[in-house]
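Next up: a single chain in structure tokens, the form predicted alone.
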Amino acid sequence: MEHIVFGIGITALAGALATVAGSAEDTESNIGSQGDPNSQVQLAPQMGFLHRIFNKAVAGEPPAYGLWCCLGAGLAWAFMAMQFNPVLAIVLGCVLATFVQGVYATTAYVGRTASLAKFGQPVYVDILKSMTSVTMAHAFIAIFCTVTLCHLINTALGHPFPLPLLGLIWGIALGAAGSATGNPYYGKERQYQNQKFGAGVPISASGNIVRFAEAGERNSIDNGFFTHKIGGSASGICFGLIVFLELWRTVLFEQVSAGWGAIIVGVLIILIFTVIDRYIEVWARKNYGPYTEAKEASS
């Protein structure tokens, strides 16, 4: 009994530690432009509209991610190898992949707009400087939370699994969680505010993403602002119910049935939040239906 008391605790911890770790995530990959949404800003200077957006993708988030991620595990593990104390050596071991993380956005970004000079695409020095550091602090946070949880799995529950082997794992997944959950909403919501609400985006309006705010021209701040307020908080909470329900069936059931018991749950986890979606979905079309012209009040 206390076993899986104490195995419920570490899970709350964990579930935690992803929630804040998505939300990061989130806000980083939108603040940098990365992720799907990110095309129609490489698209814009090629149609003639300049902006100040800052362009760093090169790879996905879930790669990125597991990079990031797996290199601040592995460090963190070859620093306790060196009988560091394991908070001191998790903190030096996310500083520098936060470090290596800056040098991946830092080239990204002057080479992509780089590769944009014959359509007129200028590099912003003060969006360099600003930018690069914003997302190196989000990219901490997010890396620092995963590898810690990642830690907890390994020490405290017992998994098989090394640090940096876990670290990779979970580094796809939040940035797997982020990319589908939070990415459409700094892609519809934000880049194309200029088009009615659930009209989609016409082949027209491509690239003709908002390039100006309330007062000057838009930059990533602005989006990482408007986005972290639902986008970031939905990956938080998206990845936050990933780690927390498998952690949770894993205590609870993995002495069932030979572990079977743990899958059996994990499968009809599945199955409940499929049939939620579908009602969601259903529901929602059933009350907005398709988009459709409002029609003009009768003279």
Second form
Amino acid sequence: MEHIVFGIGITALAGALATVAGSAEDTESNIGSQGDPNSQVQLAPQMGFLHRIFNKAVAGEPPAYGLWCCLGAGLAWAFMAMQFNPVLAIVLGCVLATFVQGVYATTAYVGRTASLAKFGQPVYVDILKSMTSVTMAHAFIAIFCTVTLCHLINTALGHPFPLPLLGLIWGIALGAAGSATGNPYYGKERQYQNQKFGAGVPISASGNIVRFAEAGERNSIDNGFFTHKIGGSASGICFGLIVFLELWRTVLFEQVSAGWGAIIVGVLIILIFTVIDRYIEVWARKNYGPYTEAKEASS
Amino acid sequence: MSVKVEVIEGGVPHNNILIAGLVGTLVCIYLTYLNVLTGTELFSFFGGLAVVAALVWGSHTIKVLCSYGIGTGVPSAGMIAFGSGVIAMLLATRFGIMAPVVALVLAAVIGFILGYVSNNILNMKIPAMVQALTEMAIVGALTLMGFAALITGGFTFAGLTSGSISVMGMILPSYQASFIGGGLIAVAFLLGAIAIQHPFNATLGPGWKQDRMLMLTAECGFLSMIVAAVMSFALISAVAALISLVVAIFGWIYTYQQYMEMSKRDAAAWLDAKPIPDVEAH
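Now that the form predicted alone has been shown, please provide the structure of the form predicted in complex with the partner chain.
Below is the whole assembly, all chains and molecules, this chain first.
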């Protein structure tokens, strides 16, 4: 009984860390315009819409966060193998991983923008300086929380995988959660505030992203500020629930019929969420109108 | 639909880069064998140089492949390179000193099969596909072997799977404190997979320049070498790891500066805190 209570405590702690990580991850990627909203930021200058949005295309979020978290975990593993204190090892590993993330971000922005020289899009050094440091700060929080929860899973819950492999798995999961949950809010709502609600992105509006702010010209910190309110929190809840439910079912039901209990509960959780998702989708369609008819979609 | 990508014009032909990359990588990997001959670990840093050489070749292969309009497939090209390469690399480590050559041959076979399946069974019909996937599997396998040599000082299976831990002053053998047992191979996998796709992904567009992309590849290679050298402190002697770290840091600083210079050369303008310029159309 005691080890189950201990396991549930670790599960709750890991879930809390994951919530923070998910929220920071989504904000980081939105400030960098990473993931699918990136294509419109990249396209805008070619359609004549020059902008001051940060364009940090390293890869999709899952592979990119797979690398940052795996790297942070690998470095932490190496420092622990050198007899460093785990807390210090994790912090140092995550600092180095964040350094790599920042370097990749600068080369991506500068490279992409230089290749758009034909359309007159300039490289903004102030954007490079201010946005990179803000994304690095958010990335550090995301990486640190993820590596810490991997360390908890490894040492406290006794997961057999080594720390770097857990970092890889949970890093990809973190990127996928942020990409799937947070990106639509940035890509469809924020970049296309000037379009009719629910209209999607019509071809005629391609690249016509919002480039001006309440005062002056919009930059990516404005986007991070905006999307953190809902997109970031939603991503945090998403990743937090993934980690919490995953560990919860393992801790509680692993002993039931030689491990099959945890698998059956996992399938049940997926079924429950499928029903919830379907209900929300139908509810949203009913309330926000049909978007299948072409005459209503093209405003 | 985002960017129009054109087939290479001008610059160094791909075959020259292929030959230089292949020879450079194999020579650098074999130079790490000096560790065995001299009984030290001081030559591990050649593994990192092998990684840089292989990545330069591989990123140009991605450019050749993705010239056929595979816009969003750039990051996935890096993943398939290493996914197919890791199989060949792991199997080849059983062959002792022949490991790099065996890895090359095995990876070529695996890459050829994957290319054949993509083109003829999945009907992708991309002219460069078979050759490009073959090359990328080789690049993946040799890059991983380079990382293994850099971090552990060798490329044999026994060296990659066994380490030692000290418990209360006693040195005990441990499979967990090793390149494969500790999962560092996962870090090497992703370091390489992101570093190989990033250069083309970050410089694609109408203003793509070969020298700028290849300089960025070298930068990514040295950056990966920095963190790999830090990890190698856990598995090889501190002096050897320090040599790798210093080589990596100098290489990275030089290539990063050169890349920024080239970007400044190619950019439309290099502005600091200036508003959006006026464009006539809007």
